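Next up: a single chain in structure tokens, the form predicted alone.
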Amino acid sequence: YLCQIDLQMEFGDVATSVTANPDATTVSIEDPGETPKHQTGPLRGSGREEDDELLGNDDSDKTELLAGQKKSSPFWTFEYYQTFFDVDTYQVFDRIKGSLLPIPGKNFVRLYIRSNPDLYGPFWICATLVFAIAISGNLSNFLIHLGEKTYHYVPEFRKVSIAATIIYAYAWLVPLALWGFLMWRNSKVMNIVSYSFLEIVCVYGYSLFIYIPTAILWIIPQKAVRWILVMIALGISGSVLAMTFWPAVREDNRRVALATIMTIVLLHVLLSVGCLAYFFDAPEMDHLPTTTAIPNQTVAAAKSS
């Protein structure tokens, strides 16, 4: 009770002195839980960061380039690689839809990949494409020679290993070379957009999805239909690659930029045409010499007799 009286007397003296001297300096103690009513100055960087994210300026690129490398676990642990497969079904389907329906003027990486790059989709897309090409190639060979008495169907299991080597080498080595080239050009040219290796692998992996239904339709034993399907698949997947990597090289020298895009598209064309020629057209060509050799052998046997 005496302490309360002393506090009241002290506060009363302070109030009296403030009234007597309005210019005196006072210190106010606020409640920690109370929020200030007024804040002076604009919010720093909120609009700027959003513009950087949408426009793809260098600040956002530098902070998000290597999203797959910001891992707390060491690279030799299972947890490190588990984060690359941390993606839900909705995200995978959304990225597949984006690769099938490319939007002009929209960057595939910033629209679908950059928020959470993954290896789950590219890995299983490549695996499915390998078996689709190998199985469809065997069925195509069977349907072409169906009804021929001299033809005996023998499954070619080696096509699985050959298709796996081609597809996975393309889906990993080409992105690795492109990533190294972009990093080299980024050191030469300022203000150039760049992508991480994981983002480039995602773009190439999802761009190959269109070839899964295309390889199944390649079973149709009509060369005209097959070439039409190749052109459609090339137009869709090639546009995804061109529209994605053109912003990364357009600030570079004009010849270098055009040569880079032409190389990307040319390698994609070689993959498509090579798979069609080897896995679907080659069996028919290999079978022709066996059919033409039989009459020659019979003629030679008749002459000798």
Second form
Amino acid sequence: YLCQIDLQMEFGDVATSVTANPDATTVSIEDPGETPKHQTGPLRGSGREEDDELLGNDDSDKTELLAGQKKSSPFWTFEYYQTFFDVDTYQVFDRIKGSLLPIPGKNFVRLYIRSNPDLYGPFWICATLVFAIAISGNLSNFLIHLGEKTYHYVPEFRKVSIAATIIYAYAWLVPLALWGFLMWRNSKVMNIVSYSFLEIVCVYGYSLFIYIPTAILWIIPQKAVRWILVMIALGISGSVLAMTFWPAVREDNRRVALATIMTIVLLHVLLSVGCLAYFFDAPEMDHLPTTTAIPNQTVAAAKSS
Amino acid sequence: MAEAEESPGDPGTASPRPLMRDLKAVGKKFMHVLYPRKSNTLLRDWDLWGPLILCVTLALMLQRDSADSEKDGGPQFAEVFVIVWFGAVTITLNSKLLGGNISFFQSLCVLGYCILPLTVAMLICRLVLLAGPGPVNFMVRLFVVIVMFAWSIVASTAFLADSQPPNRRALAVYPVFLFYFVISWMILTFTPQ
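Return one more block: the form predicted together with the partner chain, after the form predicted alone shown previously.
Everything in the complex follows now, all chains and molecules, and the chain you saw is the first one.
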């Protein structure tokens, strides 16, 4: 019984579960829009832990069974796009929670997305992030320059469009490049795990969630605080990404695998540091005028005595 | 503005809808937004005139008096327009993609009409700003904008929430929150020259 459920988990398709050889590998050609059938190999130790976790939740059985039977409408119909918004509130919250608490060994895609990638999360997280960065940057600059006589507050509305371009480009183009790269490597090396384009977009979108509270906390005009926040955010979202994509490249040449993970993390670093540098002015050293005044006073006191 | 009446004596001319009737319909919807109750008027007899008037008024009030408004960094007329309409369309599409059973134009109508409290807030802010800048001035504006923001959210949620299945209601309402928050931010950060 356990074996059959495992097969259903792995293949997501009820029809093939009973007759298929559990040790066989299936090869499927990935299309960006279709529900993916994962390539599977012999069940390994770590996979069994994941399956135990999945088995513990009754709802997961149903979603796995149903996922294999999703009907795909042609791409010019509205129903086709509705399949990407087929999530409930609690599922979105679960995915956000998963992106905030990366657990070693647990794969975000396997655990939370499970053949139901959604576009709701990535799109609205990016939208919120755009406005969070623009508004926080504006507020932070206002607070930093508050005392200055020559400062006149401007809402800096241009920066919203710039932020939007950067964030949305990152959230769509990097997954596209990564997906293309993984597909190319898949044609050379038989990888056990492969992701569809939408799943990669989904992971990237949800991994950006940590930057929303980070951007709001960046209002604090202390350099040390900002850099600590950058480290924390990078640590969390970088590890979510690394742990998600490591299974997809570990079968490959060691150097290629490591280089891929490093590139993913590096691009993430560039994004966060770039946003911090561009949207948030460096906090000025406010105490400089008083420190220059003090030596004058001591010199004057020395002269008068 | 002359009233266009139906004149059965003129053959071949299309009789245009009476202007007063349309104005009354718009005014009635304004009232429904200001006192949100469970009523279907906004949804059943949707029109886009109200939202258009509100959007143009808001965009005009967000303009500054100075000649070189480029350097001010505030939103241009076209930017406000684009944000309001593009935002409303995006929220409507989101609502429909999540499986809501509201029509496209009904949703646009509701979202547009519920900008009314924020337009009132903009008016009040401009009046308050005539008294000169200062922290008290800012606190008053902040209070007004917050109250009107809450009013807009409550009004639009009263109309839109029922159209979603209960397990996705929060997903459909959050973008509305974001939309009115951005507009409130634009109103609050308005600084005249």
